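As a starting point, one isolated chain is supplied in structure tokens, in the form predicted alone.
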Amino acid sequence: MKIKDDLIAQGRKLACGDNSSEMPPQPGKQDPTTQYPRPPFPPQRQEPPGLASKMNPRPDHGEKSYRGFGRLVGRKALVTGGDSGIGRAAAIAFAREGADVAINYLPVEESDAREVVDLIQAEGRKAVTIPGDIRDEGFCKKLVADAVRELGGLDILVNNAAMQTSQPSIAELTTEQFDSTFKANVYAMFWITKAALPHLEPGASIINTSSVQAYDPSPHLLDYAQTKACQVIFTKSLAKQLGEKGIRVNAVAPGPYWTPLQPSGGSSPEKVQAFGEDTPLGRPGQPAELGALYVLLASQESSYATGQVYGSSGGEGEP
């Protein structure tokens, strides 16, 4: 038994790359309450938009755990916010399922984005980087045009990038922040989707990242929660428009996930330390736990699913 235990421990050490801040693959049946780190987390604060590489512990995006099965071979995907968090998990999973992937991010997130490029290219897939601010309509149009040109088409669009800034009271929520949040989370989704539609053929899939905040809003996220509710209705309405064209539109509504949104102003420092502890599972989700869901919604395996919102919130909220 000791030899077996030593071999298992050695395997875990190699999987971690001898870096205790990185989480190893999690094979086999496990207790989900202890599968990933639980709060309290170390105090941490970053300037927005934040970097995954500076978080402690580092999020798991599926870098070492996601295994593909060829479900997206030949597909071409554009993922906004693909440098970190849920977008990064989707980009990694898409590449390991056989897709070429273009990712969008802010220029200050370049270091995180380069890690994603390396992971995509390691799978023998094409990686395209298109940095820029999606709060600008002109850039959104260029983003789609560049992705289509570099990828040679477009089959999967993931509207994932978002802005989240905690404010304790409406009295402290400025018009500037309110406008910026809506431009990043709502206007950009509209601009990018509209620009992408002429390039999408039957069988294409649009996936929008909403949030449990659309159903169970936190008092300190008044503007953010409204945008996430907008995304749900945008998804359901657009799905009805595009159904006859054979283009599916769905959304994912995550609960508390361990991403740079939190330490870069999405939550107060105190809330970051306790992040996820009030869920039934007692911890935040890791982006890696959503990769397979984005693959499902992008693949033919969900061919009858459109206008749906899929929740993943550790046991609270809706849908």
Given for the second form:
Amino acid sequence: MKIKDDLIAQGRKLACGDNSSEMPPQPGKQDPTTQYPRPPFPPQRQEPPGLASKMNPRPDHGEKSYRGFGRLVGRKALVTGGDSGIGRAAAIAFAREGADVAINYLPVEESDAREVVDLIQAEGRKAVTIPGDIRDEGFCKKLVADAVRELGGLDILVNNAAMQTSQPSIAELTTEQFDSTFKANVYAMFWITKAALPHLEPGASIINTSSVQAYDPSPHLLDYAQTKACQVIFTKSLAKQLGEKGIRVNAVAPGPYWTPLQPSGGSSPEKVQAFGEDTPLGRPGQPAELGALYVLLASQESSYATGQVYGSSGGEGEP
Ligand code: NAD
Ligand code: MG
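The structure above corresponds to the form predicted alone; please give the structure of the form predicted together with nicotinamide-adenine-dinucleotide next.
Full complex below, order starting with the chain above.
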């Protein structure tokens, strides 16, 4: 209660324009082309799902830089794939804005997940870990039930976990891979959202991580790109169903971001070395560059945004 009161007081203080003490300085104006590492990157390869701790250079998820303004004080969030990459950036940002956060990930990612738990707890917020494979409907139901029980409710659901396996042609794309990609990226979003809905009240927010692949697919991501397109239409259709309930549903469509998804089979080793090179900014995005977008969509500040897709892709692709 004390922590919550302190955060509310901090939020009020900031809302009144007093940011003189305790808070780290806001990032200053910078050239975005040189703000973060540019290709070429060192050769690297990991077994899927990969670990952020083994990437070179290590991704920036906002660990040191994300600064909260009390925009999600007291909210309860569930983030799938919250151990690393874009999900970790959202989890850190949510906690810094005053939310308690449950993260889901695969058991082999426990070491990445522990780093996120430490960061959430450092903010005085509750961190809940629920490892497990979301390709299983029974686990998805349990995931939501455990999150709701441990957090004491649910206000924000981020369907972010995904599988991406590059294949040079349709001839190499097996039924097993096609099935697995759709289970993790499409079915799980359906199962988790369906299980979460009875717990969501007016003001709740669902955010699905789609991709520029939904609009401008790469030839080697035939199955993955289809799942990302499914997520866009799921988002737009569900937003129409849930509008009258006061529950908003939006999607984020990132371009190339420096996360374990890429060196663990999402891109070929050659593409990883040149990752982000062909964007107008000449580099991949870092997960930290998306944290504020997830906060915006989760918070009341975007109260009229539902059924929307927000892009952030270094100048390429749609939306
Ligand atoms: P990431 O590897 O850090 O995160 C993906 C997470 O998905 C993993 O951490 C893992 O915990 C989870 N996951 C995968 N299979 C799972 C399963 N069967 N059960 C439970 N969890 C599972 O990579 P990321 O790039 O941050 O990916 C997050 C989202 O961003 C994904 O939806 C991805 O499609 C999307 N995205 C990424 C990029 C990019 O360039 N990195 C671009 C556009 C969209
Ligand atoms: Mg991970």
